[in-house]
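In the form predicted on its own, a lone chain appears below as structure tokens.
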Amino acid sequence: MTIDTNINLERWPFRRLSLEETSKLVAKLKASGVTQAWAGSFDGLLHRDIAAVNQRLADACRQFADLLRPFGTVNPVLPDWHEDLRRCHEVHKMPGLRLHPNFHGYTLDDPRFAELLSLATDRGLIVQLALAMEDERTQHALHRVPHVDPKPLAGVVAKLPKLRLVLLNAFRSLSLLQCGEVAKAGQVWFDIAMLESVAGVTKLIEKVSPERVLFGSHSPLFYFESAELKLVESGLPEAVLQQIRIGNAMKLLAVSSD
């Protein structure tokens, strides 16, 4: 049993993916033992009509409500983003948000980012922050998107002790040492989708503790099996693997629902 905290629906804008149809992605996840998947939307990266993006995401997740949980997009650079946040929480009943500062054109020391985190925290929402979406070496030549600069993150987190923050795809811009520093600043979790190197999961939990690591595959942009193999090769005790697969995410969701 696994909770995948990092998947996306709709189409990746730069190439076709074999599992881009939601029904096929859901079938793959279920066949792989996933019992719940936290879904963002690829449309949220480039579309300006965020309300429509979140409506489509909510509708798609409702069709597969036994598996999918929607995490809505909010872009604080666009007008009326406060309303997008309200609708994610009050209308769509989403458990959290997924933010993309590098695609949306703001930095982590932007006052609008701090305000967004504060408002999401007040509503009890989980905030997922994607520091990257793909390896910089595979980006389209005409659409280079730098990874999110994480330097201000620890300071921002320290000011919001009730914030529950999940860092997705963090390891192209955040070292394991920096992960430890950010984890000490507040309630921060890390998914494993872009975690590389032999025994990467083991090294990560040594820096941030087993309670702060979540399973995330970044499907369908990445192969689900890549994340699965990171756990297999880790050699960690089964109890720790179960924490990463499902236990930590369940606790995070339970707190969010209180």
Second form
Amino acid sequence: MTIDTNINLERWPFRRLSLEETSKLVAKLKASGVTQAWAGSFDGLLHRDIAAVNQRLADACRQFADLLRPFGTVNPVLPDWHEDLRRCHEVHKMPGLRLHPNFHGYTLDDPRFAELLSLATDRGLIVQLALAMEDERTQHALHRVPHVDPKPLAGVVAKLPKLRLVLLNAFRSLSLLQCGEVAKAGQVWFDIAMLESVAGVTKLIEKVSPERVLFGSHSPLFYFESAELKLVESGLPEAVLQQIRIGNAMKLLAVSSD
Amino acid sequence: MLQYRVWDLHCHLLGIVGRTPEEKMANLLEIADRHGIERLCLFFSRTWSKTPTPEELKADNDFIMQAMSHWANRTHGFCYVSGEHVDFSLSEMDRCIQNGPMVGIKLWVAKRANERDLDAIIRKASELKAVIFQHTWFKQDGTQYPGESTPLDLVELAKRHPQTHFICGHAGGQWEMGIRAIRAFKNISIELAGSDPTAGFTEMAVRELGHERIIYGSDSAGRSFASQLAKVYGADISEEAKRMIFSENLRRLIEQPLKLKKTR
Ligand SMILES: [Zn+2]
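Starting from the form predicted on its own above, please write out the structure of the form predicted together with its partner chain.
Let's see the whole complex now, leading with the same chain.
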């Protein structure tokens, strides 16, 4: 049993993916022992009709309600983004949001980001913040998206003690040491999809504690097996692996639905 | 997951805990054992200097041979050489390959692969039937080092040595470009190591190159074994292809210098 906190539906803009059809992705995840998957939408990266993106995401998650949970996109650079936030929460009943500051063109010290976090917290939504989607060295020549600069993060988090923030794909811009600092500043979790180095999961929990690490595959852009094998490689006791696989994510969800 | 015999083409001991090369080796093997990886090939492990001096090359090769010494049946060493120090590199190849335990050479980013300085090194490697590994990347973010090769640089070198086999390290990072760059040159294989486990990589490589020109490697300890193994375990390719990529293709290359050592 596993909760995969980092998957995306719809189309990655730069490559066709063999699991981009939701039904195929769902079949693969189920076959791999995933019992719940937190889904964002690749369409949310570049589309401006975010309302339609979130509607499709909600529909797809309803179709595969036994597995998928929608994490809607909000882009605070777009006019009337407050309405997208309202719909995610009130209309689609989503458990959380997924933000892409680098694709949407704002920094973490932008007052709109602070406002969005604060409003999401008031609504009890989990916020997933994707710091990167792919290696900066392999991006399309005409579409280079720098990783999110995480410097303001600890300060932002410290001001919102009730915020529950999940950092996705964090490790190309945050060192493990910096992860530790951000984790100390507030309620922050980390997924393992882009975690590298030999036995990296073991090193990460030393810095942020075993309670703050979540299973995430970044599927279908990444081969799902990568995250799975990282747990094997960690050599951690089964109880800790269970926390990472499912326990921590369950607790996070339970608080948000209170 | 089905078990395969896995040989890892690409490991460094940099970043591994341990006071001595032997301790670092033991620690890396312990983690490799969690995946059932049979053998590890070792690349330079002391310094990240982009333009190593002869002293640094020698120290690194000594370090690797020391690390290997207790695990001769599970490790293979690659001699660190540089196109900036050709004569010294040739003598290192005598010391570490001809008269030592190593089976290949590693060329990193000191000099681009298309430079003529490399020809003498390649001729020597060819005589010793040593496995030739050239690091390559196509970097989109402007961080290409001055001496860092792209797969296209390696193609120029491989064209000058059509009877010699080359391994295109990292498949150029941007694998859709790297695979295309070397596709027409049958004396070049790619390795899968050292990039994110982006889905479709291995499938495209098998489709365009055939599974006999693809070799698994991790680039540990900077990378995890996990993310790199996933490129093969997770790929929609035949069992036969997985077997070849995980160990058979590399075994065939490594057997050649080993045979030569025995008959000497
Ligand atoms: Zn390497």
